[in-house]
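We begin with a single chain expressed as C-alpha cells, specifically the form predicted on its own.
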Amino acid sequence: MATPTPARLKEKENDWTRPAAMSIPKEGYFTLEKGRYGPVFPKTPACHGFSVVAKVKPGKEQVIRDYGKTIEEAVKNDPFVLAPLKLHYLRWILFDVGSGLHFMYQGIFDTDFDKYLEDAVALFIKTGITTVFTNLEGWPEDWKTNLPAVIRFFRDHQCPSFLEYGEYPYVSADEVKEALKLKAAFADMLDLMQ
C-alpha cells in the first residue's frame, strides 16, 4: 500500500463527506496568530465567518428593516453584486433583550476576516451602497476612508462562536456551486438519454 502524501492526508481531514464539528476556545482561536487586523480566526467546517452584535441607535429600527429591501432589490437586481464577499449565508436580527434594540450580523463566508471587511468596504464605496452597519452605536463616521476603525468597531463588537458544524464541511460556496452545474448537467443528459 502507498504512503498518503501530505495533499492526500490534508484531503481526507478535510473530507466533506463526513460531517464535522469543532468546538472552539472562548478567545476566537486555538493558537494566537496575528493577521492584519488583529487575531487570525479558524477555518471551520462552517468556513470562516463572525457574528456582530451592536445596539441600535434610537429611532433606526424601520431604516435597518428598510436596508434589509435595499439589499434584497440590489441582488434581484444584479444577482452578484455580493460575489466579491465569497458569502455563503448572511442573518440579521434584531432583539431587544430589555437594554435597548440590538442588530446581530452573521454571516459566514470563504475568505479571513481581514479579506472580508476590506472587500466589504470596497463594495459599498463601490456600489453606492450604504452600510446597514451606519444605523449602529459606535460606527465609525468616516468609515469609508478609515478602515482600522472599522476593523475595531468589528473586532469590539464579534460574538466568537464556541461550536461551528458542517454537514459538508470545509466546502467553498464556488465548490457547491460548481457541483450542483454538474448535477444540472448530468440530470440534462439523463433526460437527453430517455
Second form
Amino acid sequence: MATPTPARLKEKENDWTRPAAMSIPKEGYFTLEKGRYGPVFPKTPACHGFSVVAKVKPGKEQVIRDYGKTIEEAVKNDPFVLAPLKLHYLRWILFDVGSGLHFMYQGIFDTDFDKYLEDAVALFIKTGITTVFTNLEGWPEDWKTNLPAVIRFFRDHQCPSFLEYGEYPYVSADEVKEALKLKAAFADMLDLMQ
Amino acid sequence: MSGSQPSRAIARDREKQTVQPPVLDLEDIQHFLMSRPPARAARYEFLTFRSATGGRFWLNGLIDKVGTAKAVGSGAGDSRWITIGFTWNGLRALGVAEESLATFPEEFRQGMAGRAEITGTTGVNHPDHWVGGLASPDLHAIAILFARDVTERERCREEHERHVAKCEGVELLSHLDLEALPPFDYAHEHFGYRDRLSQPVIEGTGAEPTPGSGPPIKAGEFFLGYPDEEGPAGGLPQPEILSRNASYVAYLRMQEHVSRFRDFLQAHGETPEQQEWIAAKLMGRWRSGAPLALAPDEDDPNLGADSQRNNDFAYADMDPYGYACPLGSHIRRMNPRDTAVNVNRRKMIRRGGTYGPPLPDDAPDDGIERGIAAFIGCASLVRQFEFTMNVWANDRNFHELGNERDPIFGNQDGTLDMTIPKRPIRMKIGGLPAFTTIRGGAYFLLPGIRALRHLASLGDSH
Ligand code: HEM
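Right, the form predicted on its own is done, so what does the form predicted together with its partner chain look like?
Below, the chain from earlier opens the complete complex, with every other chain and molecule after it.
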C-alpha cells in the first residue's frame, strides 16, 4: 500500500508502469481492419510505427548520406517542422547484407500509419525528405502529381514488426512532454519556496 | 509555431499574385457544386439500367436539361435545376470499356458500401441495413432535382416518369422527396441548428470568402483536371473526356432521431438555457448559428445570422483547449481550421437538404423517418470525404480525446463519451446515444456535359 498510484493504474488497460511486449502475426495485424489505403496496423506497447525498406539505386549512397545534413539543418531551422507526424523517433539506416545497398526508414509515432499518410507525404515533400526517396528503386517517377502512387510505395515497402516492446508502454509523446513540463514546473515551484 | 512561416506565407502570396488561376469551363461543369439555387423542394431518383441502350437513351433525353455552372450561375429565372451522376457500376452498365473503368480510383470502384469499415458505417449504420437499394450493385445513376417549390417538383417528377417509361430497361430503384423546413427565412435542420454557414470558396469563381473563411480553394480540389492545392492535376481517369470537369460526390442519407436528441438535452440540462448550452457544445455553434468560439457564454442570434462575422474565428490562439468550442464538437472536427495541417486538402462542398416532416416542439416521437440527405463533393473521395469520416468523425482518439466520436453523426454505439472542457473541471458525458443513423449512401461521379454526351453516344461507334 506504500505506492497506491501504480496499483490503481495497473487496473487500467494500458498501464505505463508495466513494461510489455507484443508478438504480431506475419500479416502485421491480428484482425483485418480496413483503412483507407490498406490494413490498419495495431497500436503496440511501442506505439504506432513503420519500417520502410527499399533498395538504393546504384551509385546513390553518397547522395543519401549527404542528405542527413540537410534534414538536420531543416529541423534546426524549424524545430517543429515534423510536429504534425506526432513522432517519438525516426531512424535512417543504410545497410548491405550482400543483396545490394538498402535503405531503412523507421519511425515510432502516435498516430496510425494509414490515417495521416497524405499529411506525412505532404511534409516529406515540403521538407525535401522525398529527395531521399527519389534515389530508391520503385519510387514512382510521377510522384509530384501522383499521390496514390507515392502512398502505394510506402505501403508496399512497409515491413511490419513481428515483435515490439515498450519499457513504458502506450505512452504518447504528448504525454511524455506534459509530464516533463509538469516536473519542470514542480521544480520551479520548489525553488520559489526556498 | 515556426520562425520560418511568415516568410513562407509571403512567398506564397507573391506566387498567388503572379499565377493566374486557370479559367473554369463553366459551360461544361455541372452547376451542382458551384451554386446553390433557391430551391425549397427536391427529389432524388435512384436508377438502374437493365440495358445499356436504354440507359444511354435515358441520358440522351436529359442532357439538355442538366444545369451547367454557367446557366445556373447567370441567375436566369429557372424554377428547377437538374444534376446527373453515375456510380462506377453505372458507367459499366452504360457500356464504358473495362480498360477505362480500371483507371478510376479504387474507392470509387468499390463504392461506398464496399468502404463501410473505412467510413465507420458499421453496426446499425452498416450497408446491410440500408434502404432504397443503395447498397446494391444495381444502383447505377442518380437524377437530382431541385425545384423552387413542391408544385414544380411534382411537375418535373411526372415529366421524368414519362421519360423513364420510354427507356427500355431503365427502372427506378427508389426515390427520396425533400422539403425545406419552415420557417423558410433561414436554412436549418431537424435538430434546430442553423445550417449552411461555412463553405469553401472555389478559386476562379470570383466569389469572395467571408471573413475568417480562409483563402479561396484551388478548383482542382473539387473538379478533375485543374491544379489543386499541391500543384498540377495528375492521374485523371481515362479517357480524359470522361473525367475532365467531373467531380465525385458522396451521398449520405442520415436519419435524425429528434426525440432522442431532445430527451438527451433534457436529461443533461435542468433549465432551457442549460439545454441550449449542451446543444451548442455538441455542435460548436448555438442553434442560432453563433459560433461558440465568438460567443462562449451566451447565444447571440445576430452574430449567428451575420455572414460577415459568423465564420470569423479560429481555434489555435482563441480557444486552444476548447473551453469555448469543445475539441470534439461537430464543427471543430469537420474543420479544425488552424489546429490541423493541410486542411485545404480536406475541404468538401456540402449540398442537399432535409427530408421528412418537422417534429413539433412538444410532440412525442411519431415513428416517421426524418433527416438530412446530403452530398459531399470533392475531387478525391479517399483524401477528402473518407479522411473526414475515418479520422475526424470516427477516430476515437482524434485530438487525443481517447473515447469519442463526432457527437452529431459519428458512429455512436452508446459506449462513447463527449468531453466539454470547463473550469474548474471538465464535464464528461458518458454513453452518448446515436442522434443519427446512416440509412444509405453511395459514391457518384458527376461528369461534365461533354462527358455526358460521350457516354450517351458510346454505342454509336460499336
Ligand atoms: C445528420 C448529420 C449532420 C448534421 C445534423 C450536421 C449539421 C451541421 C451544422 C448545423 C453545421 C453548422 C453550420 C455550418 O457551419 O455550415 C455543420 C457544419 C459542418 N458540417 Fe455537418 N452535419 C451533419 C453531417 C455532416 C457530414 C456527413 C459531413 C461531412 C462528411 C459534415 C461536414 C460539415 C462541415 C465541413 C461543416 C463546416 C464546419 C466549419 O467549416 O466550421 N456534416 N454541420
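Note that the rigid core is defined as the largest set of C-alphas that superpose within 1.5 Å between two forms. Keep in mind that this is a model prediction, so the values were computed, not measured. Numbering follows the first chain given and starts at 1.
Rigid-core frame, C-alpha of residue 31, shift of 2 angstroms or more between these two forms: After core superposition, the displacement of the residue 31 C-alpha between these two forms stays below 2 Å, so no.
Core-aligned C-alpha movement of residue 125 between these two forms, 2 Å or more: Superposed on the core, residue 125 moves its C-alpha 2 Å or more between these two forms.
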